[in-house]
Amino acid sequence: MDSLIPFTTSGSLVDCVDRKMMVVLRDGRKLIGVLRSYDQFANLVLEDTVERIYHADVFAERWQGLYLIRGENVVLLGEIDLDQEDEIPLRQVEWKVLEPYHKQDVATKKHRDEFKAGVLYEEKGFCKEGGEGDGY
């Protein structure tokens, strides 16, 4: 009977080792790399890692190499479908071209989130606890 209960811990990552994965972090960064190792705290080791940023219908990647990620910073972990990876409807551009637009997007989102938190605090009685990236 216990064998029918799915893994809900870091043990469920065993099938993901040596596969290309995308990791979304609490601060919004998106990393793509090959999962090489993990531990009981869901700390991850990614190899051949790139950081990817998006704006409109374009994206850019920056090489990061070997990457160690603390488990508490992981929001989402998903496998990249290698058969469909090259069929994404986005155009790749240089990092230095896209970075200013991405930084503006991040600043706009931060401003919008601060405004929203202020309204929730003042009008609805919500608290202002939490820090950067705690929106997840």
Given for the second form:
Amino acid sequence: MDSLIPFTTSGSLVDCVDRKMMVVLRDGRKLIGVLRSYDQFANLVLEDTVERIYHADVFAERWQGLYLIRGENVVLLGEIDLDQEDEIPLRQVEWKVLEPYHKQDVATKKHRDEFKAGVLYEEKGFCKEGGEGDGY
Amino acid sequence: MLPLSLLNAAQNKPMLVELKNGETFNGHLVNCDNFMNITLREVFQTSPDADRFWKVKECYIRGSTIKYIRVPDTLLDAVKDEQNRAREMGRSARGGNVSRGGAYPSFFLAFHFRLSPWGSSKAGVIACRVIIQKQRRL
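Next block, the form predicted in complex with the partner chain, ref. the form predicted alone:
Let's see the whole complex now, leading with the same chain.
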């Protein structure tokens, strides 16, 4: 099987199917779930999905269920190592406790990015972003 | 199964559609197409900041505006069961049409069909046909 690696198609998600994956969306959301299927647009079906938010050394999770994600909204896909996933240096708290902090982080980042984009546009001639919720 | 086939199988089921701008649409899927354009009925629309709500009888959403769709978790299992049932119906129909010559007992053929590790792949079907043809020559 290893000798066939040079002949397998590149850019294929077949090795990721039925594995626990973290998907980062363009709006900054991090979804963790089992990848069940995909297609040529990298539309994904994620089962048993959990949305996770982070702040400082703390994280929180919220169960969301079965997702069909449109491929163009995905930034990246990463495999979760089941052996190591519990050994992270972060502790888990309740979603409703962490949510306000996370919202604040998001608002601060958005403000900072908008300011940066404004300066780059005015002073350096850069174009403004598409504005389609590229919050990651 | 492919993501769009899952969507097709979700007709008449409730779902939550979030658009790229953050608006959410809760409703039952009427129809969908290959571009992920969908029509929903009995829809509750929510603005991105969740401060405004609308109740809409029917709406059409262009696929290119969709960020993601949340679907009932039972849907995946329900669709897999339906697929298996359809596959077994197809298999038994095909198995019934083949004349079983020789001393090959019918239950053995059933063994080949039901416990085949190839599933419904073309290779599996061709292999099954080869087995049947060999039995005829016996």
